[in-house]
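Taking the form predicted alone, here's one chain by itself in structure tokens.
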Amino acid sequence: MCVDDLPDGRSFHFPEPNATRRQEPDTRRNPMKMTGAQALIKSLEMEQVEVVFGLPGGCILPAYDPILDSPIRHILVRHEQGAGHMAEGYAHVTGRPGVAMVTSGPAATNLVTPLCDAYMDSVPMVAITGQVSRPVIGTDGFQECDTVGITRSVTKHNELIMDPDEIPLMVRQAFHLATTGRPGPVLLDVPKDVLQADITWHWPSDEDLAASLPGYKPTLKGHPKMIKEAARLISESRRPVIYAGGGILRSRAAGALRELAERTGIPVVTTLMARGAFPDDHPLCLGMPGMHGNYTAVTAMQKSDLLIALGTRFDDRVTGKVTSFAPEAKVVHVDIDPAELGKIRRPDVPIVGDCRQVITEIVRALEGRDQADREEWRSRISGWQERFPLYYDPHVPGDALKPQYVMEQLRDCAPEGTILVSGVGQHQMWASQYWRFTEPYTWVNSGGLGTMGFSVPAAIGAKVGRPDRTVWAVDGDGCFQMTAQELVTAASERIPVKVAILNNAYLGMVRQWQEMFYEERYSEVYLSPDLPDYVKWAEAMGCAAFRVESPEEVQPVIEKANSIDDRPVVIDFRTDSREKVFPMVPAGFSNDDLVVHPSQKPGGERVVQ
């Protein structure tokens, strides 16, 4: 068995062919007889789920039945959208798979979000839907909808199960296909007659589960070449930098990375999706790189001879214009999924493989190899540092609240081991911009698809997985409006989630791209303070709520709701609309034309290096 830690301290037995999740009990002598609902939910309880995210209605509606006598914990969702991202935050916070289940026809199409949120950003999910009875599909029947077809390139993978005795076998597929390979989100579709039909029960073997999928087979090791020829290229370079991305927290390999990162002295840059993956108080971090990555992450890759990419897909955030992306840098990368090598920059090493098992290998092949003089990269990087670290200007009295001043409290005060989920925009940049991540699996976000309204619902799944943990949500106000609704879940279900809004009155991104781009000709941004008022907003929904407007109130009502753990909290903070996120590669732009902070160079010019 594939056995590894998650983040809860809890094993999960990651399922291979050959891996039994339960025993189950010899059905062959005693038949035993169920609905195919029956079968679903019993299905999932073989697989260890404890709870699902979901909202009923009428063609998933028998599969609604027996969760009354399961174990299973279900948890009702105001919004099907809200179901999948609770799901996804679940997942990123626990390792293992989140489960949303929601009925037919626009139930299915409002999950088509979260699905592909999970799918671009590698999360292990399973969906169910219901569907139509198997006589009315294609007849245009009242809430049907094609979920098979619109879901097909948003999934790992999807299947309509027309055969009620299908129903243990596609189940146990999906949760294999889901945290195995390349980890991503499985859809099944269930006609409401196949839920209703009567099946005779048997759990599928691991022969059973290995022979229905005869050609899935990731590849886990790395080709024993290829490793040699990266630990030579590792040895040898003098400017190296390793470029670890989310595949590291989905493959568990956080102590492999530093392991590497500590035997060869390389730094370390961890993209928008691995922040966590390496202590950012560690003297080899430069965190985040990237389009509002800080200036060192961003230059030592630009200046780099060696980038060693782990787990990382070479996104055009990170990479700004690609012909001109660290031109001198040779590259090894690491990656489970082989459609990532070369897709966007062709590999000097490419390597196919888990990033666990492949960065173990290519430490021991390093042992025995002297490493190159690194002594003037060094100098080099520091220098960086201490030329341009994070900057923004201080309070002024009678402005609004800095919204890097609200992080920063919201950092030093929070409780040790907190989770901090965000939305999409400014603030998300800033989150993790100013922040100081310690462990992984504590930062949870969209990164692939950048969805507004991410984060309430991520927030609630991730605290349902780790209730042991605070965990804040740092949304903007654009973002809140979206799925803010969730919060009636968090309160009915008491799931004490905290939720500070920077809110700044606009549509903050959008704004600071107008501002710079588009001559501040500020189209269709603004949103106004105080419509609607979050406060009463808030309290309607059973949360505690406070409004901060000046820096003396931020640490007071910070530590006031860190203290509340009966309701979920959310603090409206009223927070400048022209503080834009720096530093700053301009979309389609070289990394060599990093926008920096204007008082970090005399009139605001463009840093040319």
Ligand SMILES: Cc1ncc(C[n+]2csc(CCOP(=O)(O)OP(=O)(O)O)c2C)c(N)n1
The other form holds:
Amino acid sequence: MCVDDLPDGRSFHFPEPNATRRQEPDTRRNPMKMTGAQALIKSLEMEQVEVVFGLPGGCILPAYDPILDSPIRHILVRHEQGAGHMAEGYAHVTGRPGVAMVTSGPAATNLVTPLCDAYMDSVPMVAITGQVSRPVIGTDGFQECDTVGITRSVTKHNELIMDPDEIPLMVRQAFHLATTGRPGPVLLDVPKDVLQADITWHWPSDEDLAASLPGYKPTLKGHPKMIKEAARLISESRRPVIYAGGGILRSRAAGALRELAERTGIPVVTTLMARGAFPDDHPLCLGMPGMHGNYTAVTAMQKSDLLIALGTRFDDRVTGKVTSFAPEAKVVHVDIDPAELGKIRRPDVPIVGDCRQVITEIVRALEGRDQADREEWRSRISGWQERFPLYYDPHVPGDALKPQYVMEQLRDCAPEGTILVSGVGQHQMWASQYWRFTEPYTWVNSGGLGTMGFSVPAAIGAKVGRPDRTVWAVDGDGCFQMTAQELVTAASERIPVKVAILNNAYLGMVRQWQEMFYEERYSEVYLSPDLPDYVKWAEAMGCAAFRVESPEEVQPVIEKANSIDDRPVVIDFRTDSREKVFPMVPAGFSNDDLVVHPSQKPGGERVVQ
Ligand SMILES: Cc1ncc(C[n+]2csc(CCOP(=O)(O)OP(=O)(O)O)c2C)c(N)n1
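The structure above corresponds to the form predicted alone; please provide the structure of the form predicted in complex with the named molecule.
After this comes the whole thing, all chains and molecules, with the earlier chain placed first.
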């Protein structure tokens, strides 16, 4: 199986051929009558939805009844935010859209964070929300809220369905829009009386779908002139870097990326969203760039003469101060979303298109072209790698655990193919830095929005999508407290995820900033290591739970956790709150002002090159 194939052989970006869809019943001879609610669930079945994450309530109630008769699995969450992140986790690892279904008002607003998260990270997702009945809309009815208005800026598309007969078409559109072009979340808001109304079933054909979206035609193929120009710049550049973003994964382009890198010998940085898109153990892999990227990745971009930016959006966490980012580099920028080209950095060669297709076209255009001599560039890169590896202080007996050590042990004990999910904070950066990703779709992360509370529900969604894999969530104690209750969902649904809490008793990342930039004035960041008692809490939620305080216990307890497969597991690792994430580019500073670990530069002053 190619790295970019879905486990079931379907592809991410391209609509499936009719043959793989469910057969449309012959409704001309046998018109099928059903309720809007039945049509909604049947439409989900037609879209081959296998699981819906949700929580019912008054307005969506009619849609919950036909679920009892449907093969679709419904996972009852404890909070709607959990449903959204589970849908995201599922989508991250399977490439198929995650589906969340909740009721109106407060349930819909609880879904706003995951929608925004999915929007920022281009995660395909379909959200279905209940709405008050049509005659009540606009009267401030009980649990009425303007869901379409509220979610307009955090969805790729949203729609209030006012005509029950349109349900099947709207569902087809939602799945098409969520998964094609630049993927993203789509929301359907369905009034209760629309769900209760009677309709005659009709499943729209591909032609019906295309006719209903006349202006929507994502560009997949790169412009031939631009492809040629990109190939010229690539072959002539002496200090090129491939800057690979999450779009590589969304377009299932990891295989194509590898081919481009190997054919040209150009080193690759993988952004936080692209971890796993290029194997960390590959000689051309430089790892993660950006605010907490490693020295070599940051500096190679900074000193490059060409950035080949593939499916990436020049996020400020990568560029640092934009005006001083990679000052000598020309830019080839490939993205399916034309709005990304020139948004932050003017590209010399802008290419609108699907990453997989465009990379393949570039590789073809490179055939027969000599590559410039890059010997000196390679030796500069290996010099940086040798001088500035990731580093942390060794453990001192009697002190709390080093979080980086815990990450290394989790990595080294992980069964092959383990999927790693993280929350947001210091632990997220250590997870990305210290894990060795060898396979795409094994890293689940909230990059663009940086959503604390993401990891536990996203891990549950990931495990539902890939039950064959071990799924570890690495979480901070602060993050864990935001959505831990979803472990009740995991335990009752028998979804055996594993959670490693790096419990430093602080909102660690904020503490780090206060230490470095606010003269150690720690304002409102202390959480306590014992309140709550994480072991008792996890046990109360139906999980196996352990506390680990000394380095000797780390590996045996991780191995024990890896062996438990009948319920979720939580490990409370007591980690050192004084640890900081290095290297670091302070916010608003240039990537030239990278702060390395104090031991790598006596006195800890900035390395200015
Ligand atoms: C929902 C949300 N609220 C606030 C923040 C701001 N924030 C970013 S990291 C962080 C601290 C996270 O603490 P913890 O989960 O304990 O992880 P650590 O940094 O200690 O590893 C905070 C508060 C955020 N990213 N998301």
